[in-house]
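Only one chain comes next, encoded as structure tokens, the form predicted on its own.
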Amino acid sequence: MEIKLQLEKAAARYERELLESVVPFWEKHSIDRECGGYFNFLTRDGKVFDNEKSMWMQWRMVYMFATLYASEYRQDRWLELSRHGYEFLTQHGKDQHGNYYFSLNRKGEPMVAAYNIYSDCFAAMGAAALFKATGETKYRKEAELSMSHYLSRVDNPKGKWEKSMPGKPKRKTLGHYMMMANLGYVLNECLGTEQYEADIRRAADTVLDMFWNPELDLLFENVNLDGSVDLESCDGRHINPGHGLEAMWFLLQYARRTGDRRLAAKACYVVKSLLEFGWDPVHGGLFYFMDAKGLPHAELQWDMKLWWVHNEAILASLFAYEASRDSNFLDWFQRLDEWTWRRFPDPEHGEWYAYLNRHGEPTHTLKGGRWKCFFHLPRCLLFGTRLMRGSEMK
């Protein structure tokens, strides 16, 4: 009973933050009524400081507004805001081969070429969420088309835009496969199909058989094509705790739907290992990047504490607790929740800071930028509320 009351109290806080702080901030400040789409670059109090429209961020917002519309909190305006982004992006966003550009200017003219497959990834997610919300065929077709582009490029993601020369080792990257797993799950759920079941399973097997190294108890970000690790390079030793934890809750969500206990058990073990490895024992919170051997990291921001990393860690701990009933994951949730909520929310202007130093102090006051938008945080608040209120959690 005590756990149930604690989770209900936390769920109420997550719900309140979603509906009274985060959603209103983006509704008020991010909608470009003149040119279409959304403003991504927002200051602490919501002023626009750049007009570039990043395709990842734009499509993520289409997805999030459509998902909220289809949720228990349904508001008609959220469907309108999702359609608003969709129309702008499908009208202006594709190159001659049907791939989505990386970014557009405010009017919708291309700024950066379609070198990155995550543009197609998030287009598929956004369109699929709109189909679930409306049942309109055009959204289904767009979701399936964008997914086909993503799958066709996943093994050679940059294609003609690849800058690497023969001397650079060829790698597989975790993000491409973790997103394949999530994309397949989202499309199956939103489109009411099992069309992408094999893609989810392929992605799950790749993540756990190639990127997870049981000898070192680490989930690597980059591995050689045969799944071996390169411990002689910064790239090969690179660990991204947030990515790993996000990947694991994707797999736990899939395991819950399929009843795959073996997959769930392995994912829970990886969650535990990543939380223990990634936690800062001095100042708390999760490191952004880490080195598998504890050597200097090439990225100078390695010890920063980022909003999305903690959002994904919270969800991973809740999914792992749901799957295992292991109180250790509930303890991790409470530790993450306490650390995160003391430092990221902005009580004066709403929404959350994105970037903290190792001590947990904001280094930037922006609320939206090239890598932050209306996505990780509202998804965490929405899914976290549901998990804590679900019958499995009590």
Second form
Number of protein chains: 2
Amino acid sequence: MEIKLQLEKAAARYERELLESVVPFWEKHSIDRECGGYFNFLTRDGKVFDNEKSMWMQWRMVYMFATLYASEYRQDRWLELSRHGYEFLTQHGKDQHGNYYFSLNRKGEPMVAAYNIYSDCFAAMGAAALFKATGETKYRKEAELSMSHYLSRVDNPKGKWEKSMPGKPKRKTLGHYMMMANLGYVLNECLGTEQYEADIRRAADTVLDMFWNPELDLLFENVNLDGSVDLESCDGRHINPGHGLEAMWFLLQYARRTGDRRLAAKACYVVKSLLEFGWDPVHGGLFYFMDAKGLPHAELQWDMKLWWVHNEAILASLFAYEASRDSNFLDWFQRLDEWTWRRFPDPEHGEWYAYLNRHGEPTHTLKGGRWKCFFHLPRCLLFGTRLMRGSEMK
Amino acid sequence: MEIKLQLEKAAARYERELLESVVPFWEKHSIDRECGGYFNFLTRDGKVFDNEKSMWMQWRMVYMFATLYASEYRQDRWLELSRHGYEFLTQHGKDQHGNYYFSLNRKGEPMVAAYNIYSDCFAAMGAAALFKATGETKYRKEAELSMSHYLSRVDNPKGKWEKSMPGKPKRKTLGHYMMMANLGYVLNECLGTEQYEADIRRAADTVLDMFWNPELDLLFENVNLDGSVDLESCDGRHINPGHGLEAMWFLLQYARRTGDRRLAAKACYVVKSLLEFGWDPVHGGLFYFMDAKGLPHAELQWDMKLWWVHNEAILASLFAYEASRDSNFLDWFQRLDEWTWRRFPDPEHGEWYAYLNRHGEPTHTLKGGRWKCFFHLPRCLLFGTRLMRGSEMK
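Structure of the form predicted in complex with a further copy of the same chain, given the form predicted on its own:
Okay, now the whole complex, with that chain kicking things off.
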């Protein structure tokens, strides 16, 4: 099949899945009309199986509904659903220092303290998307405030909950820099500023200069402060292909906007390397965690296949194809797309399974949970559709 | 085969595995002669793949080597290996309040702070076993001191690292009571006192009165303060069959010593119920975590099969058979024994794999790691051999 036709067919499938399966599932089952906010824990057919409201998940849903409202598919109800979460979270979500708790109970009372600064990141993203959708100043203010809280805590992120002692080697972690790269991009775009340009640039350079190791041809999760790798420890050898691929499309998106060909070329190279390293040669799909030297991984669930890893890998392959026009990335897209779509979607109740075992069989039937909500999948479907239909692709 | 002969054959197999496979593996690979203490992270063939020295694992090894020295298999070198760990840990392991850190680096510098009070529990057990082995007062003192630190922190175990907020329902957790039941038993036995008798009794009663739910026929991990169950939340519904079975043999061991037939009968009933609930009807073996209502489990690795779960289940089935002479428990022992021995032992390099997937295939080749050391397996082999040869069994 001609590439153009092939991508158009896939784009139609992504668009249909977004609008006819994924969005309706969350619209129907996740809105807590009684107490505010969203239900995060949803069974296969949308029943609530826990009431905890995790800040990451809640704010990601505010972001996603606002982003859909601001998209080519605009529906007024999506703005209402985004505001619905925003009101609940800004009313109940902050501690006395203005930092977002990690989670609330159904009524909005704090369950878990504000020990995790990514709560503030997702708040900033959610509020920024609402500003883009509405132009209302209060959303911009909330985005900037949350961002300032995040930035003020970034050097000591865990605060009083920090358990590390001097005998533990100090590391830089990829998560912070990839978060900064995307958060800066989203804020600049949604708020219509260039305020975070230098932050994005610094984060992008750090990812490629410090975390990418050209000798070992690997992107590491944790590196020494000078960018060297500690191959003697589990956390030094830790590789997270999904994280790396997500980081790479953040960089490719930024490179596209700034026209930075050098950055794009380097990110494409890393995408290829991560896909080759992360792909399971026996059962297909991408591993969740890996060890750089193939030694046993410290985490039990390392060999599982996660929905978000495959969502981010699909976007990375499409961004890399767009940037390079290298047909290898189209081949990777097809391989990922085929493997993913054959296993994750639930034809009976809609939406996708979250967790498969190494063999590719679902281990859980949940559609929402502590770490899955209305975010990675709809973002992949929305951005994927756009990429495949984009003029750059054909 | 006649029961007596059958058990004698199995006992010989357990004894041989202990003395010819498991103990030699740890003697050969885990002793850090250069820096002190033990290496915890060992590959399939005994190579060190991380240097972190976790307090739980280190003290459990002190306990196990001392226990083996004090056993019918006494070898002088096991006392030396136990002291080797003790010296390192008492020299480097404590913070300014006298609480044990969670982990040290290879040289003995603290890596992770003393946020976990079970470190002190395992220190008390290890030191007590050394007192039993030697009669030297310093070990008794250390055991009593660690025990007093544990008890002083038990009402606020996480101290400044506590993240729970008022909106999170307060729960009792099984772990504390099962720890108290075993720790009290080990301390009384090793120190030759009855000092902890009331603590054990209270812990045993709490486990059966509060965590055992007769209507639902299940032993819960987390219950409300009045012993009721919160079936609306993931942590309320959380079932950990291996934990429960380990707790039950602690209780059966105590019931044997005290001649408490009522306690024994109740514990036997719970063993049967946990085995029936926890057994995987499709692939065999016991699940790691389960949901009381069969709803999706919050943890990714819930369906994995872990070595320690099967070690503790084997002991529970043998203790229950000893207490009840009910042939159902012998059937359970045989089923567990067959499933476990066919999959976990490594015939090539000795010792056992730690983690299998639901299908029963190893997902990791490690022999030691963050949560596996020289403890559950040798204890199962030692106690199992004794139980099968015990006069009560035949």
